[in-house]
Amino acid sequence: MPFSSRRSSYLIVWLLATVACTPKDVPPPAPVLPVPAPSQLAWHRMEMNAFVHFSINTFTDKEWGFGAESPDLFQPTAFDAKQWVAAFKETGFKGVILTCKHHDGFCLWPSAHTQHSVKQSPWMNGEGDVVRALATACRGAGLEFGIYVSPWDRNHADYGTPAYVNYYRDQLRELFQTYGPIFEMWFDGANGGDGFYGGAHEKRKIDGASYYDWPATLDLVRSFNPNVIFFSDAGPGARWVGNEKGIAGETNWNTITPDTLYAGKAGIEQLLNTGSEGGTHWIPAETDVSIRPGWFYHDREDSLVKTPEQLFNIYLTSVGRGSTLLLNIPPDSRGLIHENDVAALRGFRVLLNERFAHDLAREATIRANHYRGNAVEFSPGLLIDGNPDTYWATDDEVISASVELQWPREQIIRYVQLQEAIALGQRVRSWKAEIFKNNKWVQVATATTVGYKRILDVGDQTTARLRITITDARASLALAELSVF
């Protein structure tokens, strides 16, 4: 009998003795609500996200424009947006969000609402768009297209009144109707002050809470695109993480308990770092920073853009926290993405391939010492079998437990990546990590939560066993991958 026949039939022996051994109709872990929808088990799955800021700012050398800004300045002299596209998709990037309207109110679409738009401008004649062009470029590569629509709009005349948030929402039917899919609509908290406001010169202010009734914007919203994810302070589709730094909490639960929370509303940092255990809602954490000190291009930062190396230690804080990275890489007054921020890009996609290709936890044998109901479907290979959608569990009362990892031969080891089944809710409250050194268990790192993935620098070790320990946890065990670089 060939090698191959031989093998097939030892396995099929062994599916039958498994099968037969194993415990019947053992049920999942019920799930521990909040769970993510859908569309949000689907964003965590995107990591990395490009944001870009490219606007009037890019051509006044500022971060906030004053509203009465002249279409006139906006004329890049080498647009092209598939360069962006391509610089975002070889670094892995998943999605783009465009800064359609900043809180200038100049438009990069010509819309039908507004005289304040790439269509007053002598760019391409009028005929401009970079909306279109960028969504189009996102689809042709494969990746997804948001939007930011600042609700702040310091050049319509209207602002402040209930005539303006018609005009918003307006804006909103525009984009998702004319330049849709889109995957993520994103608004921050900057919310009234001074500003143009059609000639007045003068400040406004806003009540944050009530003035956009967001509830019914969202919903208008959501009847273009059901499963858009909305970002802001407090969601409800993604939360800010509190900090612009790139750093998410080391401990950070996906879910919050938003009915106090509304966009620009201060002291509310650290909730939003860290959320809550326990919180009535699943909004997770979207990690915001940019490659550079300002969020639009400006020439004198050419020399500041972030190096490989702060990238990746900027993914380890994010990703590596359980959030989503959404990076902010600003085209230039060419309408380019500028050779250092592509540079810096390259470099950090070669540090994730070098020091995340080789996962070493598919070449260990693995043992756990318990999981549920003794069921081959919750056993802890389940764990290094590289596929998210299956996991390791423990029985319901078990909150507690154990897998270890062995090789053949000693490894070096630097970073230990887990991941939960969110799916069934964020349960795991601390971890730790030990290796097997001079014949005892040595800890060589600690952890609060989990969530979609955590990643931990355990600096160089070497040992051939490694054990990974739940701590505590809100109900029993449901994890879903381990892996180890």
Contents of the next structure:
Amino acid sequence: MPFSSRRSSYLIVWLLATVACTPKDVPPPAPVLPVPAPSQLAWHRMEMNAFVHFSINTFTDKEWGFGAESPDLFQPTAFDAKQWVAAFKETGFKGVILTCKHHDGFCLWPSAHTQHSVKQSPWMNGEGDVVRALATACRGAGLEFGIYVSPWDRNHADYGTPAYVNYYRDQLRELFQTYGPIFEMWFDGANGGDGFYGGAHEKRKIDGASYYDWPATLDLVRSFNPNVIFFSDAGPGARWVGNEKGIAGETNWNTITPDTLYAGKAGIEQLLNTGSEGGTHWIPAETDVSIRPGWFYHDREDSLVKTPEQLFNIYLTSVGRGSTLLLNIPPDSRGLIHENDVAALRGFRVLLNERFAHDLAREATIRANHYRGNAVEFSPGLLIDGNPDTYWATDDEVISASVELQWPREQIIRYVQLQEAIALGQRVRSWKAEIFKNNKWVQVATATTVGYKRILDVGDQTTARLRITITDARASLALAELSVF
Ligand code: FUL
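Beyond the form predicted alone, can we have the form predicted together with beta-L-fucopyranose (FUL)?
Let us now look at the entire complex, which starts with that chain.
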């Protein structure tokens, strides 16, 4: 072969080899199943939603109405849903869920299926509609709107019979068709037994596992809104976190096996709190907690509104543990969010801004001891690009690896925030944070799961180098973002 043609064949071989090694040929990691549905992924990214308990109880000073309360009692004097939404939006909530009907059965919208509603109230001469007012205010402010419709109904005469289940479904149909789109639907598991029940004044027992025939109800609702997130103890969109204190599990798997779970079943709180590694379904935990001791407004609790610092701690134990926060802020009997609650929310926002405003990771250089196929689209720089859709990944067999941030000079760091690329499933089992101090690496925190987001308080540490090591995972790593504050 003449020299020149041999040279050109070398060139072709070299070119082919270069092309073969371009990063584009490194396949992305296979998902670890189950993975979130697109609607669940969008829900994770909302992070904080507001819960609104407002009803007859606001006027009777109760937490649970018996079901015999007169609609005459519902008389807000200065009702203004826009004031609620303005306070929620300023705090950073992305959605609002309203108790359209609580256990007492009183409906905040003029339902065609019962007389027990705002249309029998003196408020606005029976022309008022709290659901419409709030849904409209949310839409105007760019917030999502969700509904809580208590399955237990202490007012309804048919409660406990199949006729009531039809009534309940008619109400859901009415709500979804009149006030949609609805991002989340809350099914409460409470069922205390006794009630007014159309005048029967008795105790009624239902079989929580079968009475409501949830699969049929969910199918009905999905026919109006296929993307709605169903919240209940067992999901299927999001699960209860197992307590009302604002505390998600330090280990918090988004996966759980729901076969034997149903709303209201006793003894499943711990399982709900942590989820289970290897669970068959993606059903993330939602952390519901009230800004006051009660869910409804009581003036005796005006001095007991949680402080900004308490709310910030709840943020760390909910959003900071990969859960979504659903913070209840109950309007008072004027129909306004009380001044003390507004002030607490503002203070909470100030703390979030102060403590998470400045991401020091963006100013650091980053390197990893390994990245997938040495391909730029899986490189560690993607951890600090502010884009949750890109990620640092490792080769298939690599379930432990480190990244290091380095600054030109020492920084004081307090919070380390890590996020997995959960669209590919939840992987991390354990990880640690270390700083370089006096010429050696010193461990400042360890943790278990990451999931959508994990925030670790490492105390005030002064360092120019931070190392994050994933020590164990279910499969190769795929981490979306790393932030340091
Ligand atoms: C509970 C209900 O019984 C409370 O009244 C409240 O609505 C809370 C969010 O869920 O199960």
